[in-house]
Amino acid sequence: MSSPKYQSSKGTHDILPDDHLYFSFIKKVVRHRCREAGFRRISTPMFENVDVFTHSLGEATDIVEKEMFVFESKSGKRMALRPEGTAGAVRAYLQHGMHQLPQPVELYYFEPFFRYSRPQKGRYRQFHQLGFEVIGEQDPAVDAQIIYLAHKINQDLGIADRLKLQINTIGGPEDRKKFHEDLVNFYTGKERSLCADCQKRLHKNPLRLLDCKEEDCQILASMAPKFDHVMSEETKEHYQLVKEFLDELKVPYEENPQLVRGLDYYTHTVFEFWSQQDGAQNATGGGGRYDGLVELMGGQPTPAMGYAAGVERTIEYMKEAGIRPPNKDRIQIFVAQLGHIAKKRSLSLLNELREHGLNTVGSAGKGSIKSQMRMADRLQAHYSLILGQIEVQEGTIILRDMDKGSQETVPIDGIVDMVVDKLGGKKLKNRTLWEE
């Protein structure tokens, strides 16, 4: 067979039924974890002016240089579609006053992204993204609090034991200034030995070249100087106490000096979840304090917190450890009938069903009752209820219990309530759709 005329486009993938019971799950996982941590949830444009992403995330940044879709409006503007979500929710904070609620702001979100990235198992260039930000709070105990809830969320989904929290501190702007300028001088004569992007990341932005994944890279990378010959005792206390919180949150981590993340936004505490089998090269997600970014956007100067998460790659760590989230679409009761009375009965019948919270499905076309159980046995519903003129004229109906094979006749007045009651559920009166 021919592949179809049209195919989904490069980097992009459809998200078929099967593979939506892991979405909502996800999301509900997040949704309930967040809310008990005081969250509350956003949702930014899909695209911003380009500035808000350039100058947040760093010209020197992949994201920027490589990845970012952009493109020109019609009056002229450079927009672009957005590649993570933190810049957005701070330009965000910053629009709204939010300065002005009580502090610290703690925002979630579960958002689409965009990125012009090579695409590869788990990673696409219009993915998903779960991530939170606290912003207003400068204590190290947020920190660790945020990383106990990322950690809460993976043992949640089950795949906290494939992965390894990796944790650093890359301290304060002028901890920064002073490594960098160690780093320059470690590297400068040696730009040979450098790949092409971190030749020029040399002079644009000296700490990336600690987590390049080329090998000859991350050979110079070891015995490049190390961060805390440089670190103020601002940094080491701050990096001492959120390393004493999580031990007393009880979440296990692996200290890291290699670690930096990839934007410059990023200050002291940054971590990653590392995949125990793959390492770096199938990190789930990470994060970092970003105490200066709302003041590079034009704000008074607040410390701030995030994480975020590729939905894309939980999902594929969560089908390798033969995790299967609830299937709540799962057809509960189908509805067979034959002839024109039947039909006209089963329409009521199947409203009643529905609203009472089960999941019906009836036939609608003329075909025989054996076409119509070949159905519902494929829909895998748990009982059928098989309605006739014969039944509509006796006031009863056939109850099928489809797991089972067997089949009984029952008076139709009160099969509602009996199915509800075999479903193990209850009487759901005057039940509202928010109530779900």
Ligand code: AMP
Second form
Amino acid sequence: MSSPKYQSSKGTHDILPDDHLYFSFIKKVVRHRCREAGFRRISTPMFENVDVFTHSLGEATDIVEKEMFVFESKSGKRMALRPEGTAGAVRAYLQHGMHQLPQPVELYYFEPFFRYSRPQKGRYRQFHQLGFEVIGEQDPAVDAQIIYLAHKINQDLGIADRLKLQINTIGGPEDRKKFHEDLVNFYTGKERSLCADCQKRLHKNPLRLLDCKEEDCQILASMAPKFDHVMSEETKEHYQLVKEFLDELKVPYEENPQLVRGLDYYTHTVFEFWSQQDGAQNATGGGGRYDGLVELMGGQPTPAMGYAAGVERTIEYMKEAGIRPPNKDRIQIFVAQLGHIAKKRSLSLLNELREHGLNTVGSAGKGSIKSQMRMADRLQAHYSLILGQIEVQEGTIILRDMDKGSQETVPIDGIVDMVVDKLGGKKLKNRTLWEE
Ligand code: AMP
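Starting from the form predicted on its own above, please write out the structure of the form predicted in complex with the ligand.
Then the entire complex follows, led off by the chain already shown.
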């Protein structure tokens, strides 16, 4: 067959039903673990005034320079599709007076994001992130708890073994200023060995030279001055405590002095979950402190810390690990019918079964019983209920066990309770229907 005329746009992808099993499962794990730790969910708009991002992420960052989808509204305002979640969360924190609530405020999200990057495996232009933020507390215990939560979620999803946690500190603004100077001094005169991007970054954002993936840049980065020479006592102590707390929580990590994360708003602790196999290439997520961001966005000085992970990449890791999420879509009962009266009766039976929380599909067409059974097979239903004219008249129904291939005729009254029992299901009647 020739390919259809219309295709999804480059870098975007459809989430098909099988992948939604992963999405739902991940979302459920995130919600469970976040709720347990006192986080509440937030969703910010998919687009915002471009300044929300440029001002917070930094003008000289890859995302702002190259990867934002920017457009003009009809009234001429410059807007951007959100490339990440922290800037919007902090904007919302200030806009809705959350700084007046008891601090810290703990928020989590699970949303689509947009980056105009070159599509490749694990890199899309529309992708999803799960993330969380703790705003209003600077204790290193928060850093450790956020990292623990991220690690715990990776464990729940069965991928923690495939990842290695990298941590580092990039210090406060004073440390950074001194370190910038040291780096610029070191790289000056060596510009020709740097890639084109790093040559541009040198004066605007020299820290980024340390995590460039180009080989020559990495060699130079390994010889560059080390941050611990300029680190203040306060920075050292904060970092020391984060490590101590991680040890206490039994979260394994590697210290990586080259890890800087790409955005200007980060301070002190930064961390990423890298692939055990491919290193930084396929990080699932990362985060860090951003103690200056709330103030930068117009609020009072407020310490904060956050984390975000890519959902599509997380799914890739789960698939590699052979993890199959539970299939909540699985059809339990198939209702087959033959003849007008039987069809009528089957309609109310279908609803009754569904009201009892059973995933039930009925054949709507006029196919033979044989073809309806083929459909039940395709759906992998556990049981079929078969209703013909005679059964309706006699007040019976045929119950067929699809796995065993055996069947029996039973009274139609009480059939719902019977299949509920057989499937070990709970009756939903006295439960809140949407309870999970
Ligand atoms: P970042 O804060 O940029 O490190 O992003 C956090 C995580 O989001 C990354 O580790 C990826 O798992 C995921 N991510 C970032 N950009 C993309 C993208 N373009 N496509 C898919 N996932 C992405």
